Amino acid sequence: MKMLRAMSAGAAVFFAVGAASAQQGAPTFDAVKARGSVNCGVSTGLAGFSLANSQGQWTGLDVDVCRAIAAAMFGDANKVKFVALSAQQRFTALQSGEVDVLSRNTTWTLSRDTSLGLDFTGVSFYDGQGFMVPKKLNVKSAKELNGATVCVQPGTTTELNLADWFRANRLQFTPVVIERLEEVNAAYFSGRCDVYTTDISGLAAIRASQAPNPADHVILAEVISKEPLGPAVRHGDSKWADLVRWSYYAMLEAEEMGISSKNIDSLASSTNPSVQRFLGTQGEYGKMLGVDAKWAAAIVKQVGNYAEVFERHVTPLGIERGVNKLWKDGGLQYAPPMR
């Protein structure tokens, strides 16, 4: 009995400490709730991921991750302010509080996770770095690029990967380092560089949206790095990190369960316990996150599941799901159980 009492007391202390920590970890959550909108850091313009049209309306996979967060938080996916950030600006903007979340084709690395005061909340797109060259060069392999001039952005994992790969393969190259994405694109398409290197998704997006004739450019087969891209928040904001994390996982879970924006309304009378939990008619999962019980349903109704988002924005670039398929389909995308 003494042992039982001691264990009970220990458990009480544990949960009390946990509750206190949760309260201390809520500054961004509380600020966003009071403001009534999410400040989301995105790319300055990358087709398929974050791109603004002439009316200033943003679209893309990274954009929809932020819209999902707003849908979960407020029941309204439009309560987002998008802040366009260059590769050099993005981390400072998050650290300083200019944005609440960074959803901007950013690679999760050890140094960024530990030294920059960031927490990555998931991988919204598994990618890898590659090379694009003009078709007229008749290059078949990246190992034929000895002596090439290569366009690359500074302050990115791309810059380090590029140097590492050429050194490892005992090849020479001349980097053309340009900060602004628009200027990098212009430099490559004007012939200032022989090669353009960045994430393969970025190369496909740039070729599709910026090339005068996309067929004139080839993305080589080599993938020289792992680039897990996903949203990041400030370290220590546990309550906010939970909401950002589960907003993304809800899109994956919905796809796995066959719940989409097209059929979600017809599932209201479902007796499937998993569906009921997702729709918010069973359990208190919204309360655990500090939001409405129908937070996940709001995401799917207003934004869609992961497959819908991918097909809407990424598939038109000619990029297949590949490793971004669900785990049950042979991919890497996997949501922890929502229970």
Ligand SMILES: N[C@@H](CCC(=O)N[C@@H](CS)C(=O)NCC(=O)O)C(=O)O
Contents of the next structure:
Amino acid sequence: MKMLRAMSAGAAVFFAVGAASAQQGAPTFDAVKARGSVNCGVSTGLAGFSLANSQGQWTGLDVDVCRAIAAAMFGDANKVKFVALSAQQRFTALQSGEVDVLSRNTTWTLSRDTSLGLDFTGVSFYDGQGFMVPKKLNVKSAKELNGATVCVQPGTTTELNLADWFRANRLQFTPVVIERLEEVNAAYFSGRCDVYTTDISGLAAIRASQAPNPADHVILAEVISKEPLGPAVRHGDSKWADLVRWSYYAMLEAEEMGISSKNIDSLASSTNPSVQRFLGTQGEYGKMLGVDAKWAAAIVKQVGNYAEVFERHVTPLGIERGVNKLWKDGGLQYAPPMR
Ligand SMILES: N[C@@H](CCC(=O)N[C@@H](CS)C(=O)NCC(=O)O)C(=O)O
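Could you present the same protein in the form predicted in complex with this ligand, rather than the form predicted on its own shown above?
The complete assembly is shown below, putting the previous chain first.
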């Protein structure tokens, strides 16, 4: 594994793309099925998104996306092995086959979609980059940050946007670039950096779970980028990408239809055709995906719909649904029809 990680990103891409085009069929889908569990790459520990407790049990929205895939594939949301990955490690881990899917606050960008050999299957959380500063610095706007020392993780869109934004605003800054999350957190909370920059969801998670006193830190109003975060798979296995994509959409569709883990059993006798399609009592949608007819019902029963997952993990951080509301409630979350 060390050797794989040590391979240059370029070599890994060549290997992954070469392997994908040489093989026909559904290598990842078949490999996951034969193995009996999904290898899911998550971040090393971000409250609300992917965090392991002392027993090694993972929770969070990114974690639940992988549990949903396992529920669809095996009828059992627990058939997942979580692999903790730093921002720097994550793409090599996917390219080399160490994980089947990355569900880890990863921004969908053109270069990742193309030259890194990935396919993004949707957006599980619409985010943007922000800045957190100690309240005692009395900073009201990011425009006041000239000359600041800024903590940032490498291998992220964050690092790039940071440089762009300061340059565009003709401001100076000194980056403090640290790979390990605990070390960046320690650097910021010990005052080694004036500013912490990352996705706003990350800032909220770090403030809520790591700050000695969360009220001592403010997240500034400026949002300097678009960060559509979503699951990613390797190029070249559409059957696997389809399953990952529709597992997530099933959570959205369930919310839209008012199907939740609490009421799904009571809907078994529903005569509503779209409910019947969702439950797998009408149509052959499971077969089309290569899984059981009850795949979507298993997701909702064992993991929940998108609102349930969001409220369980993300709401406690003080993050509102905002743009992550369903389209019919004025947000951006929209699932294509399940038919
Ligand atoms: N969305 C950005 C940033 C993602 C990212 O890795 N953010 C950091 C800061 S919140 C993180 O998740 N670190 C967790 C870790 O290293 O385990 C990207 O895709 O590049």
